[in-house]
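A single chain, nothing else alongside it, follows as structure tokens in the form predicted on its own.
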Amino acid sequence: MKPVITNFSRSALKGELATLGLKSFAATQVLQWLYQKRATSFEEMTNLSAENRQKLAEHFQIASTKVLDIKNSSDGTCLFLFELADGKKIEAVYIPAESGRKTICLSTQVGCAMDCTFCRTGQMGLLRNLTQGEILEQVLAVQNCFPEETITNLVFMGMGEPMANIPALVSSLEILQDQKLFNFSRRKITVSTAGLVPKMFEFVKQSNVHLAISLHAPNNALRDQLMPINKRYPLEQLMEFCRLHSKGPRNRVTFEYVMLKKVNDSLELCKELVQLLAGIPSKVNLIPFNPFPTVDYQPSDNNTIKQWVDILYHAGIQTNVRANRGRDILAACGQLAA
């Protein structure tokens, strides 16, 4: 099979590029095509010559992954099955808001090994790692679909956990930072994980996008219950790596909070999660759980809610209800399973 182009960085599609007689400014002409001006064949670069169209036809493949279906909700979202080349499928999730914030929710893995008990996702298991092209090709596949509009915000919480994917994830950011080709800020860039904190650490030193803690509870007895990877980096690791984080600048650390009726949503709980982020610049954002088959669990009433914000408002703490986006075609948080 023909290597792809989107599995390569800038310098390393430079080198390859060098070995069948091109200049090293092809190596951009060929990212900007294919991220800038969306090209789907080598044919389109006509800033190329032909003979070194025809070279690129010979030597690389342009993308990896084909989009399988595409499932429209009520309010808008979009749902995108992809078929990868191995026959492995995952879901990405386009998200416009009347505010005209256009989100893509990327995943990162087929699958994921977290095992949380919220997640569909979870239930799967992990089947692999995402290549940094499987990665890029998802937003390529949600612009292609979208000419139109202008994408504006980026979020890596689909399927899988994306500090499991680190080299993947970190080279996939830096071609999506890149200025020369999709040019998206940092500031609008999130990355969500569960709480791997050794690779939490790995991940700040190589890049400066916003993280996204999923929390889902204030103390380890219940988290542990939720999300067993907190039985291998409790809450005081997490927090420790939380606090560190938050001295440096605009580094404000954002929890996400899903809100499961009766489990994780009493007030007492509240005031536990006020004393576990004293001291910490946070964000909050509460999540309605999004029902699925399989589980038990309901979503918590909105006075529940209501009343929870109030609390975490109280406390200096901003506090966001996240919406429920895609629910009717199981496109929400926590619903993707392919």
Second form
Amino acid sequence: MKPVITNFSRSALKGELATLGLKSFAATQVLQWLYQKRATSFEEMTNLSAENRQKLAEHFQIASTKVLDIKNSSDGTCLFLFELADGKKIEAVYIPAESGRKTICLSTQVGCAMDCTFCRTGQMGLLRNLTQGEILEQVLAVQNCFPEETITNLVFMGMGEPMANIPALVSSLEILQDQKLFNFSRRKITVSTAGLVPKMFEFVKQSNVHLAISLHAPNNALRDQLMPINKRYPLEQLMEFCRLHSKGPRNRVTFEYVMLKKVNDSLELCKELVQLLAGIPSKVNLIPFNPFPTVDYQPSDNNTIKQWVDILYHAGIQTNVRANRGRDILAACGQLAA
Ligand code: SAH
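Could you switch over to the form predicted together with S-adenosyl-L-homocysteine (SAH), since the one displayed so far is the form predicted on its own?
Below is the whole assembly, all chains and molecules, this chain first.
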């Protein structure tokens, strides 16, 4: 297989093209065609000479993934199924909102090793990490499917644990935030983690995007049951990270909390959560559990969720309830399993 353009950083591509005798600005031109002008072949890159386009086509592949299927939810959400070069499959989700916000939810791994009990992706186990190109091509495919729309937000909340794939995550963020390429601002990108604490310290040294933490329980006993990763990095360590990180400017942490009926949704637990977050500039996203066939969990009652919002609000914690977009096509949080 020829090297794939989407796997290169801008500077690495410059070096590569220099060896073929192309000028140094050609790398930026090629990447702008690909990421800004949504070209799908070298032929379209008409500000490069015919000879250079020929050279590019001889030495490189423009992409490596294929869109196998697109499912449309009744709420406008679209589930994209990709086939990777080795035949493995991943999913990404396009989520247009009434507010005008248009979000892509991206995967970072094929499957996931975290094995959270309420998540469908975890049941697949981990098959492998995605490459930079496989992450970026998810964005390209959605953009190309909706040529009229401007994508406003990116969330790394699809399949996989982003902190377990920092190299490809960070290098794809570099392209996504590059002002000459995708130009997404740091405030429009959120990376979610189950809490691989040492990797989180490593990540925030390399990236300034927003972090969301999957909390799901306010004490170790319950979190151990729901998220095996807690046994390795218990809440004391996770909250220590949050305390240190939230001291930085504009580094408020978002906590995600999946609402599982009669499992983690009692009002006592809500008060325990308020205690746990005391002193940490934080925001809470309550996620009504999205059911799938192979587990017994039920989503919390709306009334319970309302009571949680009240308690958190009165404790001065900004709280949102995440809409369960795409549930009917198994495209909502925790339902991805290509
Ligand atoms: N591995 C990362 C990103 C994946 S999922 C992480 O754990 O944060 C994005 C969010 O959806 C996480 O908060 C995850 O815990 C949550 N989630 C998983 N399964 C879910 C389900 N069935 N219903 C609702 N949310 C779920």
